[in-house]
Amino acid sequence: MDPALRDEIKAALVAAIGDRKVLWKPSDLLPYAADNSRMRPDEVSKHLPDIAVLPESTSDVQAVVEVAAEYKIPLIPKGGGSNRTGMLIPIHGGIVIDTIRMNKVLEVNIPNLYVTVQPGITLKELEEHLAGYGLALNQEQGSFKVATVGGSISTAGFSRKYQKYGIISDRIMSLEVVLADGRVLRTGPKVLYTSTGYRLHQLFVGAEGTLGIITEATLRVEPIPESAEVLMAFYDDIWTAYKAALRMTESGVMFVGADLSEPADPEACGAPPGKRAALCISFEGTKGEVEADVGYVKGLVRGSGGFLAGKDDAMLFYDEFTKLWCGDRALLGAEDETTAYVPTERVREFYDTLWDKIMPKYGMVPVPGNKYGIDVGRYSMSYCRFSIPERERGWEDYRMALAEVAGLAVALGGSISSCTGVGLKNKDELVLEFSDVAMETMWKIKNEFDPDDIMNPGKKLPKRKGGRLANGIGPAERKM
């Protein structure tokens, strides 16, 4: 951005918000480059934002975008930025709205069973809170300690309580969204359910930012279960385990959520000899629910030739799996995560193809332990993690790996991403999975919501043909 422009625009933002919630210093806006996607080496911290923003209020927010939308610059919202699709880099520059100050809970609703909350709370401090009155919201995905409500509805986030309680989408009664010229939008009244009006909130869940920046969210809650418990079961084989796990979701009995992984190493895991893969269950609800499931599913596990571990280390076991998919990945360096969707009949088509043929052409590799990590239920989710090879080639070997894995999940019928969203990472692969008709429905909506493509520009939706962005504004285009 021309350094003129850049101080008359701080200066707006300065005057309509304050200066304590503008940082403009480099040093300030370095940690504002990235999010936690994996980037070319030699484009790691090329991205920095032109300014950041601190909004502590819907009125702060509103006041910002329209400071944008005057000079049709990009705004970048951020959450608590555990993403992993590159949906934060501001690649156009612009202003990144970190929403980390608005984390107040506006309203506890015990009789009607919700909670209204600001974006900016963690999925960890909102379980928290809603604890002493008890509640829970029970959304335990993968960055549960750092994952934002608001991060969490614009990804579409995954939860492992899945199959109970369902994920962030199924949760949602009413949003406040400030619309790209500034407008306040309230979706509708605080109610899980109407026949009403359109569905206007969903069009906000996975939209990665692109058509409005979320400012208030209410959300379904349930009373904590009065009991819960964990199973572990161990089989000679990922496939056997599966095997179970279908008998188990055919079967009817309520878990709360269904892990299926083969461990580095399993007889630490509490495995005898042979066993190979785990199946990790977790239940919960009232304690005679709950013990008639878990003894329906262990009679279930002996009956199909599993191994069923101690409870201590079943406990042990689901605490580590929550630390090694969840936090550990952040840790490591040139390694990446795929996270499709396959239907329950071609999944292990899905993995075959996957490590058999795509990932060792380009040198591909599990990370060990996450060869393979199936959610069974409802919301079921094929996902593994590899490490990315450290060569000159290794970066484009990447891109087009992750372009053939994306075509493998929709030739089988299934998605590219179930819970991370799209980003920069997928965006080209999406013409893949919807039609025309649906891409250009889905251009329409962008255009209709952000007419000067300034919610996060470049993201989500991919570029229509010509090299034009989805409003048909080219890059240098804006008043950057």
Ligand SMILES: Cc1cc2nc3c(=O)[nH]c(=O)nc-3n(C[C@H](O)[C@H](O)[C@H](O)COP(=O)(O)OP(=O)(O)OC[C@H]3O[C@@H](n4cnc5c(N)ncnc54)[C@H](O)[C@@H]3O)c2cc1C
Contents of the next structure:
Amino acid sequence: MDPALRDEIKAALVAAIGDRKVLWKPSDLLPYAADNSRMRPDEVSKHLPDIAVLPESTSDVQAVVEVAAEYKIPLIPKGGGSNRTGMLIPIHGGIVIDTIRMNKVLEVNIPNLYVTVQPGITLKELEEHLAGYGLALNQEQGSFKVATVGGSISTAGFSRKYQKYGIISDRIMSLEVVLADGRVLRTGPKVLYTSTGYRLHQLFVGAEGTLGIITEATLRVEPIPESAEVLMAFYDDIWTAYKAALRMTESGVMFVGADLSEPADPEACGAPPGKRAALCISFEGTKGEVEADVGYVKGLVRGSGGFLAGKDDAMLFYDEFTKLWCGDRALLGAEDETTAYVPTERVREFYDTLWDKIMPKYGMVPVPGNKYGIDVGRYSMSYCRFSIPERERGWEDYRMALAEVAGLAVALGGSISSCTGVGLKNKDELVLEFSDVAMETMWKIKNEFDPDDIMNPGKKLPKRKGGRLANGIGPAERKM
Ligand SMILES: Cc1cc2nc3c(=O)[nH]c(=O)nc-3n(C[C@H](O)[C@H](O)[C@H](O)COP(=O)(O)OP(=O)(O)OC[C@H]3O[C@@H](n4cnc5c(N)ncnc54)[C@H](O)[C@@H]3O)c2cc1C
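Having gone through the form predicted on its own, I am curious about the other one (the form predicted together with the named molecule); can you provide its structure?
To see the whole picture, the full complex is given below, headed by that same chain.
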């Protein structure tokens, strides 16, 4: 951006919200150059925003949006920065709206079982606050220590407690959103169910900051259950375990979530020799319910050739999983993951093609213990982690492998990304999954909400044919 223009915009922002909330020194902007996505080494820190702001209220956000709308410059709302697909990379510069100071709990309503919060509170902070009232949100993402409510909604966050409590999109009652022209949209009353207007709040689920900035969310909460237990069963291999897991789902027994993997060292997790696959199942409810459900599932495990681990091993595995996924793994170097939604009956075909045909072609190898990761139940999520070869063509190969895996997921009737969203990483593959009519409808929605393309431009959607929005501005013509 032209320095004189930047100074003018900075002055307008300082006048609107005060200099305490505006950052412009390069050293202050550096943390906003990246998120948790894997980038080519030579592209890291290539893009800096021009300015970052730290609003504290909806009116602060409105004031910032009004300035951006006047100058038609990009706005990138930021939560915890934990997304893995480049949603926060300021490829066109502009203003990052960091919601870190918008972290207040505004209302806990016990009779109606909801909480109203600002968007920048982390999922963990919110759980801790709610626990004081005997309540829980139950949105336990692997990233819940850092992911915010605004970020989770905007990425359609997936929680490992999906089976019993659903995911964040199931818990939204109402949102407050600042639109691209600075107006404030309230999507509806604070109710869990209505059959009146269009479900506006669902438009912002997974929108990745491209339609507006969420400034308040009202979410359904639940009483903390009386009892909780984790079961772990070991099987010879992943496909025997998968068959047993499907039988458990089909039985209709209630569980909170269930995850299947082949741990790097099964014996260290309590497995007898020769058993490679682990099925970890969690239960919550009243004491009687949990006892009955656990007893029922134990019977299914024994009947399907599984070996039941001890209670301590099961708890340890469950807790280690949280620890690993919540922190350590996020900081590792050249590796990445895919998270596809694959119809149940095609899951084996998905992994066989991925590991036997696609990945070897591009030199990608599984990270030990992460070749398979399958969630069973109402969602059919299949993920895996792989390392990216550190050779000259490594990053090009990585892109090609991702595109082929995306094509595979779609060919099997699934979705290319189930909890990592689109950002920059998957946007070119979106057209594989959606028809021309569906893509045109999405571009129209984007255009209606954001005709000047200032809301996180260049993310989520591929370029429209001709690359133009209604006002004639195309990404190529952008001046900054
Ligand atoms: C170790 C690890 C484990 C993970 N595990 C899971 C998991 O189990 N389930 C899962 O779903 N994801 C997981 N993720 C991915 C990531 O944590 C989620 O996508 C998370 O929901 C992002 O939240 P955030 O606050 O970090 O958002 P950010 O990364 O800050 O932003 C994500 C997107 O949301 C937009 N956004 C943020 N705040 C707002 C707002 N107030 N209004 C409008 N738009 C906004 C941003 O512009 C951006 O496009 C994991 C990531 C890591 C690194």
